[in-house]
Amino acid sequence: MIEKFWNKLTGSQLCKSIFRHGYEDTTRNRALQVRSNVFLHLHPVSVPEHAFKIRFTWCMGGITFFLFLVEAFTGVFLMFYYHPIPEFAYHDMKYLEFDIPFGIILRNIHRWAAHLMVFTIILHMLRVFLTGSYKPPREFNWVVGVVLIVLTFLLSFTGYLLPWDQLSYWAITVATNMMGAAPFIGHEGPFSVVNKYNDIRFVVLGSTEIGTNALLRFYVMHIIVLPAAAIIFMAVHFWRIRKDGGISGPL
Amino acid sequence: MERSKSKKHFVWPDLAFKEFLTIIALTIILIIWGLLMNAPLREMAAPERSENPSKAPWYFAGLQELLVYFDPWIAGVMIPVIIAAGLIIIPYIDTNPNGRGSYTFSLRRFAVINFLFGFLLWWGLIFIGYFLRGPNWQLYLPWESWGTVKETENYLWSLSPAIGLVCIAVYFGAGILLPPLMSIDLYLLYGSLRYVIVMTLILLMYAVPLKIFLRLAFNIKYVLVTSWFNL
């Protein structure tokens, strides 16, 4: 009876329209499973044996991508509870901790996954270097990867200010003061051609000091500008893996 | 090189299954981590009350550590920019065709050793900056209390501009000219322009620990003092 129901279900027009292929374990269906699925379609139908070996790939690129998804997922939930205004931001952290069901776990996962992502993306770069996977024809994908590392750092950096506690305030103070010391475009740097009201630090903070404008700018960068950029570069990164000869390995 | 002819496996279900397990394992790890450890949160930001030490997040602690030895425009701006630019051009300056897509240390000694040196230097600086620095950015070992006040700077001095200029010229001049004089291979492998770029980047990288050494061993603050900037 169950079998009859199952056959009826998988044979229905609705089911066929969604999956477009059968379920028998055949070569054709295995290929179609990847080919006709937009998410699995990141992969080729088949990959060489070494692509399965963790001691070869370290799995760090994939893990970094998954952590990005975790960040996006938990980040959206955090946005429901967060106001990017100095008077609110810190109290929102306290609400997350004490009032909102599972709020503290949400924030914890967002923070720890971010730290882990910085760590795994660095290991991914190391692995790609050690396997010489930036060599022709994969040069440009290495460049895209470096851009993604920089974006990951910037995402972490902008996120660091948002809790608006002493830790974030003074960490961002240290970092933005360094920007003020940039040559040419920082007001305290060598060969400076700007003043404190139009230098790079002012552009980043929207002011001469860290306040309401800085928090809003960091927030907007953190939730839309940098993730959007990261998504575009990731799309290119994954697509180029396929186009440049597939997963790392001799060509 | 046999790998390229190695057997292929279907992504579905072989690889997809592994990926699925990895995702589940990571999700469990993150949930447990999130349950056991709270993300740091101090008192509310107070611009009038500075933290001592005020530390950057760990991934920037290495750069912050460099502030001890370099002016902010070098530690915070030039070094990160040179690192990023240097990483980006790696595929275009490393023309060694060996070891493409496999772990082959023996065929790429030069590239791997220098990359690993920079990589470990980066982590070493992070370790010192994040774990070993206390109030006033003084060195505190993990078991030392931050309550004990440490003496600030020793007496520091700088080389005179002329000597400093000579030192820098000798360092880069010798670094770039000596290898081709001793063995021509490296130079031929890269071509002249590439060779100069490679060696400049590598010499810049080794200049960082060298400057740290000069500071710690001889109390030298600047190698070169000019009216516009100090190195």
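Since we're looking at a predicted model, the values are computed, not measured. Here, rigid core means the biggest group of C-alpha atoms that superpose within 1.5 Å across both forms. Residue numbers count along the first chain shown, from 1. What changes on going to the form predicted alone:
- Once you line up the core between these two forms, the Cα of A235 stays within less than 2 Å of where it was.
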Second form
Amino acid sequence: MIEKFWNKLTGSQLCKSIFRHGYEDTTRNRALQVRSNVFLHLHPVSVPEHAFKIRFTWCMGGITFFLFLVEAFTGVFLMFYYHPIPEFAYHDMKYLEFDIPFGIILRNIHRWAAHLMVFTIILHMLRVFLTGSYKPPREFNWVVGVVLIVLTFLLSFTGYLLPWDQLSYWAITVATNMMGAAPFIGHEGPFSVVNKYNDIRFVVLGSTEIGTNALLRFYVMHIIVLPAAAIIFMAVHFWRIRKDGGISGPL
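Having seen the form predicted together with its partner chain, please provide the structure of the form predicted alone.
Only a single chain is listed, so you will not see partners or other molecules.
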């Protein structure tokens, strides 16, 4: 009786006016559904069985992308309470931690997700290397992945100065002094062709010392330039995974 009612309903003019055609559960129709859906089209039409095995994929790429989303989400809220000015930056951190409800949780989620993101992207690159996923036809995507890991390191590096405490100040001092000793582009390095007013350290800090210019440059790089570049390269990375036939097979 139910089947008879269902057939009558689906054969009515009302149903046909809403659903223009019937649906046949075929491989082609399933593929068309995936490709025409704004969310599902990010995934391939078919996924090989080994791609579901955690011991093969480690799921580090997906976890890294998830942590990037966490960083972006929590970073937007942190921006409401932060001024990239030396006189305010440290006090803004303390105000956020001790006066804003759940502020210390928000900041620690952002900080620990950043540490985890560096850790998971290293594991992701290690998995790709060990499974030979850098070989043709995926060599271009391997290069894109190398760019992404460099961007992740730069995001971590630029975010390190923002709390403007002793740890961050002296860590950036050591790192930028090492830049000043780089060959050719550092004024203290071998074969130097620049001076302290136009070498790589000056470009990064905007001055010969760590101060207002350095904090503002690190802030802009951290919240705009580097995230935008990471989003572009991640889009290319995901697109190439699709075009290269999905995840690589076992060696």
